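Form predicted on its own, single chain, as structure tokens, below.
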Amino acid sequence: MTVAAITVENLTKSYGDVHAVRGVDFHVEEGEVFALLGPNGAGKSTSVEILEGHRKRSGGAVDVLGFDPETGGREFRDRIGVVLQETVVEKELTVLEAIQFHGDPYSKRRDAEELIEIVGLEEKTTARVKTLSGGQQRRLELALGLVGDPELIFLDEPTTGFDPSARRQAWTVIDNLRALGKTILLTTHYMDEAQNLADRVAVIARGEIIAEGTPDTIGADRRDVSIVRFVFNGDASVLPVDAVAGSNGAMEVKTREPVETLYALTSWAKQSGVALDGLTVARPTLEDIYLELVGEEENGGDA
């Protein structure tokens, strides 16, 4: 039997006539990595801040590790770790001193030097915070979120500013935390990050959850559609299939009959002497599903 670390029921948050969160429901199981995805202004950050106890809700019920975050107090904060998009860290402290300083309020804490190794800052142990690069600063913020050895960790855009190698290292850290039984609520703009790390994802738009599932099953009704992509610089109206401009200058055709579509397209290209560079056919990725879901919501909803 699974146990919920987070339960959210009919959560709302309004600022006068502005409804930032509108009846959100979801749960996060113990030991799970749960990704909350959504565009800026969707209500994602507001929802997470309510769960962290940093913002009061307007309505609904929230249970985090058996606490109401609004009234949980020190006992609640002692059991969670928070990595914000930006954390104020004393610039004159060394990396080691900053971790030790931020660990003081917790009843239990992880060893500072161990955390430095976990986040890959060994060579910066004695460097002052003000000398760190943006990516190194983000690694330090991740270490500060882990210093109290929390049961539940909120990671808000944890790899922003990381180069590809550092992002992969951060993913390994998060996987290791999962292996230790930690529960993680992750927000990210990187769909490959959610695909690789999350057990389940939820998409929020206009203050409402519009889809929820595993990275491989979310938007299940859309996954039987294949996407044919190719580069074509001519007039799209001459193509034998309905194609639209996609990313990276490629044309895209969404079809439930990929074999027929490819036959029509390649036969026409051969007869016309046209090269279809970069021709591929693939199932929709999590990013494809996400962009489609959010795009439909933004185009079809109220302002």
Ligand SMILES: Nc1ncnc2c1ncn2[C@@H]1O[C@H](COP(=O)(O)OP(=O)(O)OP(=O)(O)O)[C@@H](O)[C@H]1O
Given for the second form:
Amino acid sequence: MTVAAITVENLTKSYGDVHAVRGVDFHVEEGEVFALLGPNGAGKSTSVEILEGHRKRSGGAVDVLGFDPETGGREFRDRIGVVLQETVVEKELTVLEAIQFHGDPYSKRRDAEELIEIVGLEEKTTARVKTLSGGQQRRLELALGLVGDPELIFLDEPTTGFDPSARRQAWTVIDNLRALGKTILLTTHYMDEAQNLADRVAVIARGEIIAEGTPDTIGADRRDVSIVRFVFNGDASVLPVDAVAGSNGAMEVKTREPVETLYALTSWAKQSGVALDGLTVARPTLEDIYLELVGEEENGGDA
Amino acid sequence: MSTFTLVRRQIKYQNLVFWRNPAAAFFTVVFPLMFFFVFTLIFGNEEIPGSGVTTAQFYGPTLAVFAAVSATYTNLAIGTAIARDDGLLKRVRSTPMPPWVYLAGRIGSAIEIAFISAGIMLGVGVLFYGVNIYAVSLLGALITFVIGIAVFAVLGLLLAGLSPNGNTAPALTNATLLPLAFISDVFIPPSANAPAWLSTVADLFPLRHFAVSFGKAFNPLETTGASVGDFFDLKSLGVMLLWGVVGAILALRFFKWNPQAGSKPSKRRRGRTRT
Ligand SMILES: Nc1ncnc2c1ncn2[C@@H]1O[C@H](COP(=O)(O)OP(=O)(O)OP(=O)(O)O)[C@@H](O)[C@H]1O
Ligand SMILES: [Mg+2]
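Alt. form predicted together with the ligand, vs. the form predicted on its own above:
Every chain and every other molecule in the complex is listed next, the one we just looked at coming first.
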């Protein structure tokens, strides 16, 4: 049987008349990596910060490691690790001092030098925080989230601002945490990150969860679609298939019958002597599904 | 890590941060010293008529009090409000650090800085301006000083809580501290010409009690033939403590950890400048 590390029921949060979170339900099991996806302002940080104990909820029930985050206090915070969306570290301290400063109050502490190595800041160990680049400060923030050797880790956009190789490195760090049995709740705008890291994802838009599942099965009925893409520098209406035109002649056809579509398209192309440059057939990625879900929500949402 | 060690290490970090910030260090330590040089230059180091003390003997202790109040009240109010804007307080609240330990670290560091900058002021006075120190009043001066800076540290945290953001904190501290300093015998020696109600007003606040009872310990007329007990001015200490207790209750009530709506982080701000 699995045990829930986080349970959220009908969570709501309003800032005056801004209803940032409107009745969100989800749970994260122990040892699971759960990703919250959603556009800017969807309510991701608000939800996560309620679970961290930084904000008070307006309504609903929340259980994190058996605590109510609002009243959990020191014992609760000793068991969680927090990476905030905004990096905030005392800029006059050095990297090493900052990790020690934030690590001091935990009952278990990871070795500071080892953490610095894990996030790849060895060369900056004695550099002042104010001299670090934006991405380096984010890496330090990640180290601060891990310094107390927490069993549950909140990562709010942990790799925003990372260069591609640093992002891969961070994924390895997160994978290693998973191997140690840690529970992770992360938010991200990078769909490849969610695809690579998350056991389950939820898409949140306008404060509501609009889809939930594993990265490979979320949006189930949209999965049976194949996407045919090619370049055609002409009027889409002459094509024998229903294509959506993008920029520079990029065409996209969504179809549930790829064989039929391809046959119609290629036989027409052969007859008319059209090249169909860059012709591909692909399954929808998590990003395609995400864009579709969020796009529909934004167009069709009447709230 | 024991709570005691935790507090001690917090004080150490806060000290590091303070001394690495040249602007804050300058305003707290060097600024009051400049007042001292200027006042003794303008008035000459003669006896101030009717007071029985030289210019330096008067200003040494009162400006030491001013320096100590800058180190506690002004510094804590501005430093804590900026730290809140920057999200540093929120970051700290993400860890199991008990809030009071963090605040104790800030207060402890401010008190240490107050001792250093008041010590420099009196040291310069003794070495270069013939300021005298009297054994009989030392203990009373020390206790008065400790109570005074503790009270102003608490009031600094109260002001940090009341400031909407880090930009308003300097204006609020200056608007409260400077006028008070002028009527509290800190910048201007007591004079027979001043209306009596002015010192009555000043006596409602803690600064004059701090400056006058601390200054008394350096007054040769007061110290000759006095006993150790004469330098514990219970009324002054009582008024200060009352401000401290009420201030502490209100400070806890108004203290905020999260950045407030409309406040901007001081990411690129290098020093804590005052308007
Ligand atoms: N402190 C606040 N006061 C008022 N409104 C707020 C506050 N914090 C967030 N909001 C509003 O609540 C909504 C959700 O914000 P939130 O920060 O949770 O979004 P998010 O999903 O994390 O977005 P992003 O991807 O940009 O980080 C937004 O409309 C935002 O403007
Ligand atoms: Mg966010």
